[in-house]
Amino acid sequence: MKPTIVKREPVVDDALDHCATKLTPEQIEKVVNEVIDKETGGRLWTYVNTCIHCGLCAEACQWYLSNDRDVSYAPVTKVKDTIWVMLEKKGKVDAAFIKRCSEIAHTECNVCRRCGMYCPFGIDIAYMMMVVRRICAKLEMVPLYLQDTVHSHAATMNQMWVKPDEWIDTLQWQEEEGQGYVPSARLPLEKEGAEVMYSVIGPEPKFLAQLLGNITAIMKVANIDWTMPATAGWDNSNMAMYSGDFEVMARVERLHYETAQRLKVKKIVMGECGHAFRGAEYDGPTWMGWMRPPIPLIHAISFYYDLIISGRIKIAKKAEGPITVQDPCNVIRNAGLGKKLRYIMNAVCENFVDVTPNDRHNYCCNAGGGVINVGPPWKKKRVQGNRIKAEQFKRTGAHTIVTPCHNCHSGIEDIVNTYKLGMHVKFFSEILIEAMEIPEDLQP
């Protein structure tokens, strides 16, 4: 089986370029067969032997559609050019092949699972691409910027190398910001036995600290008994899950749940992040052999839905539209929160204009799945690979796009800027904080 010959603009990635020179055929063969023999099973072989190469998955992929239907971007081609070759040749492949596999799996596929929805046999192509990533990770063939975030997780247990004192200083600062909305708002640290532990990801204290101020005010208005940890275990972004380093992924998830158990909370509320939710709810626990997480965890979409539908948060003035929304793959397609997302959007927005297609059928933002974390060298390719998303947003006529996920937020900002859409990108909490009613006894 010969890989598809593709033309790509050369990209310099120091990690891939350097590590490829050190790989030996014996090392490659050993790792490929170890992963296939010890970490996969009937699932992989069933998918490989069931695929009839029909190509129906192609029309589901934003990479294929945005690149003028170049067949080399079709999901079936990505699988044919990677894992199928490894299986056929029993791991006897060279370093150049592994480098191309890493480029395909890490920079040309978001493992968003949209293609699997359109496969007549329900083949999970994203799973096979994750197997490719796992092999590449064990061969140290991971794009530089993505591997840097994994190193940060391994050393500090957070993605952004946020130091303990910086973390606490940021929380205290954002408690003061939240008090600008509600003077009595508090951001409780290390409170044992609270109803909720609120969990965020590394970019919040590093770049988007205002979101912590927002949740401080929202929690007070909703009268939620909550807390946040003062120690490591607060960051659940877990980019190791997407690099293929499942050992570091497991460390991150174990510490996250151990922190919640130490605080004796009743449940964890995950902030607006899709990949972090996936890591905590599915991939991390599965790798550790847990039947289910030891403490219930819900995503911010479900949390806001519960607050609004129960009346704990009332809407005083709806946000002016038209406003549209992005469906984060890991909480909509993979967790079924599409209806709840649209409920809260309609509850808070005066003129909510949905995208088409939407909900489980929406296109991926092209940033999730770790693809945005491969960094600046690959940005041009990533944004060009989501032209269809830009066209989709443009059709709505909206002035604001709500993205309840950090990767979606960053990726869609790149799309808006590149394709000059003239739209603002916001998290849902940024809309809610301005729309919610603040009871008279809590007002400044």
Given for the second form:
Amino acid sequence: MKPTIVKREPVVDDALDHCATKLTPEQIEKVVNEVIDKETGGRLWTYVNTCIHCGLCAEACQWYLSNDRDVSYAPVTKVKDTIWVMLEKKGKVDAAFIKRCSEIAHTECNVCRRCGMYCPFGIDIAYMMMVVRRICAKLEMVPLYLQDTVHSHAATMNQMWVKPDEWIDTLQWQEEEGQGYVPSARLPLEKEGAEVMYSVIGPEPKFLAQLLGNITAIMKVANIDWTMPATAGWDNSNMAMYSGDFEVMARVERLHYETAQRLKVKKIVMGECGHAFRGAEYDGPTWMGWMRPPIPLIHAISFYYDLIISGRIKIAKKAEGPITVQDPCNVIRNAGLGKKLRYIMNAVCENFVDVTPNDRHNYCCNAGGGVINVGPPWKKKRVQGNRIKAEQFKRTGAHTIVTPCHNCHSGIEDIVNTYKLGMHVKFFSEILIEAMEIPEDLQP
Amino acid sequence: MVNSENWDWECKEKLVADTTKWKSQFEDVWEPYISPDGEKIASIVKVGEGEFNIAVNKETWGEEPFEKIWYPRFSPDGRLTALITKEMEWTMAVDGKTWEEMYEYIWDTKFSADGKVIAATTKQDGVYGITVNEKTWKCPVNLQSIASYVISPDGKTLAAIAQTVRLAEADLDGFLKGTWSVVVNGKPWKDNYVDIYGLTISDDGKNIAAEYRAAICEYGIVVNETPWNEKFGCTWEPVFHPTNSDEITTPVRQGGQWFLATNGRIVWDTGFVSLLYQTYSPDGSKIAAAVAPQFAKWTVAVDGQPWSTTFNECLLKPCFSPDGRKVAVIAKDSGNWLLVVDGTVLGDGYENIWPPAFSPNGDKVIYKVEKNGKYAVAVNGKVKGKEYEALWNPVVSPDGTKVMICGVEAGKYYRKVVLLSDL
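Based on the form predicted on its own presented above, generate the structure block for the form predicted together with the partner chain.
The complete assembly is shown below, putting the previous chain first.
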């Protein structure tokens, strides 16, 4: 097989560079074969042996399209340059190879699963990239900032090193902020038997605390019986899933659900995040042996859809358009919430302008899959790798992009800035809080 | 332990408080809590803009309101604690009287079994500690954070999972050298670890154990600062034998399967897809655990033998009857919560089921259930008596003949005592 011609600007990542100097061939061979023999099975072999190397997956990938159809970014190439070699050489590969595997799997693939839709056999190429990530994680070959985030999950059970008192204090502060919209609003902590446990991802208390104030007001207007935990287990995000550290992933997910079980809630409503939905709905439960989440999990898109369609929240003044939207892969392509997203967008926007392609076929934000979490060293490549997303948004002529996902939000802000799109990036709740009707008896 | 023998087991029914009056008396009334003996009901109430108090039966905690109040919890001896702020500083209040010391923050109130020890995590000048009956640990190192802590039944030993070493941003090497340890009564263990989980103290207070993480995918159990020789792909929280605190048991993962290990040795030779919540019988002669012999097929294994009945969603922690002959567990199957005893489902499914209590001889299992938004007491699979707007877990009397049922009906809080034989 011909070697792939790879042209990349050198990137310094201290963790990868350091790890590459200390890994031994014996370690690598042991881990590669352990993972392939004990953690994969018919699924991997079926995918590897079914692929006819047709390359149709390439046209699905935003990395490939944005880099002028550079074949080194094609999904099939990413497989060829990683897991195929490991299988062919039975794990006898060197540290430089494993380092390149991490660069491919952690920094050049968002495991967004768009390529699987374009494969004539439906091969889940992203699964194979996750196997590569697993091998890299067990060898500690994980980009520095992603690994640091995983360490945060492991030590604090949240993504952002938020300490227990900081979490509770932030909620109490944001309860007061929510009361700015609705004076009688309350953010009930540790309320056993509430209908809903609301969970968020680490960046909300750390950087985007106003979203907690918003939800406090929204819950009051919608008259939802809800609570939030004052303990670890509040963070529904899971970068350990994306580094390949599945033990930490499972511990985080287990605590999330056990917290909901302890509070005896009927369901968990989660904030606007895509990867967190994947981790909490699929990957975490599967590792734990649960067929489905032991407490039903509702993504914010479904929650807002229910509130609006049922009339629990009425829209007083639609946001002025044109406004477009980003379809987060993990809840749209992989969970089918596209129609609900469009319903709520039309409900709150005077002039909603859809993207093309859209819904399940939408392009990934290029930040998901843990790719934004690999941090500043890789940012330039990431933003260059999604030129087509910038072009797509530009065509809408919108002044605002709604992103019901934190990774999409951050990644698209980077694209807006780099490509000078002059657009605002907002979460859906930020539009809703301004558009919803606050009943007279709840008004300040 | 709480001495429930002194509780009133004679009065069949008393109206403790008419909480409907609170709604007209105060601007807002939060969810209620009751004392262990059922004689008091309390809620945080809003009395003005940024002014809160606590209503307890017919009274409040004095005239002077607090800026904020949260986490009201009754101690086992019936004192009401809550966390309050005055002039932007936090402290503990016990029956309305505040601790003298104020803190940057205070949270996670815990009690000894008799309620004499009241503890909480506190932060002052950026340093974390545990404050026990108003005295904060004097720790030789500044604790950077406290993740959680546990307290022995006698209240003499408190142990915390604490960050003992400051960590720079994105310092992966520093993290893997170990920044977390166990701190016992203010004294850190000699070693630091990558991570510590599942901290526990034996019932006699003599031994302390935890899971520790040795490397990225390497976990073990450390007991009194000494790690087991064996390491595993993953572990869950260890549990001490109830009468022999030299024995400790934990789920361990090897080769993609979960096993049960005691003192480092695999004792259940069958591997499971999942294994959680190992529980000793009261005399320690048996162990039950929630297991999944196959993916999404959950059941209880007793001494390694799974029940034949399986459930497709999840199981909570199993519990033994006082004589150790029976095992009950709350299971979820196809969206319904079920009460299961020795592999047999008792009665209907519910929207929620709370942890059950056995009668002394194990022939009756009594528990709180929720259906259609109302709560009731169920016994052996059948709902007994009225539905309530709010209900607390039924409590069996020490002599095993009576049950205390505390609930709210039409806004009024009642404490009732019924004969177990009538249920």
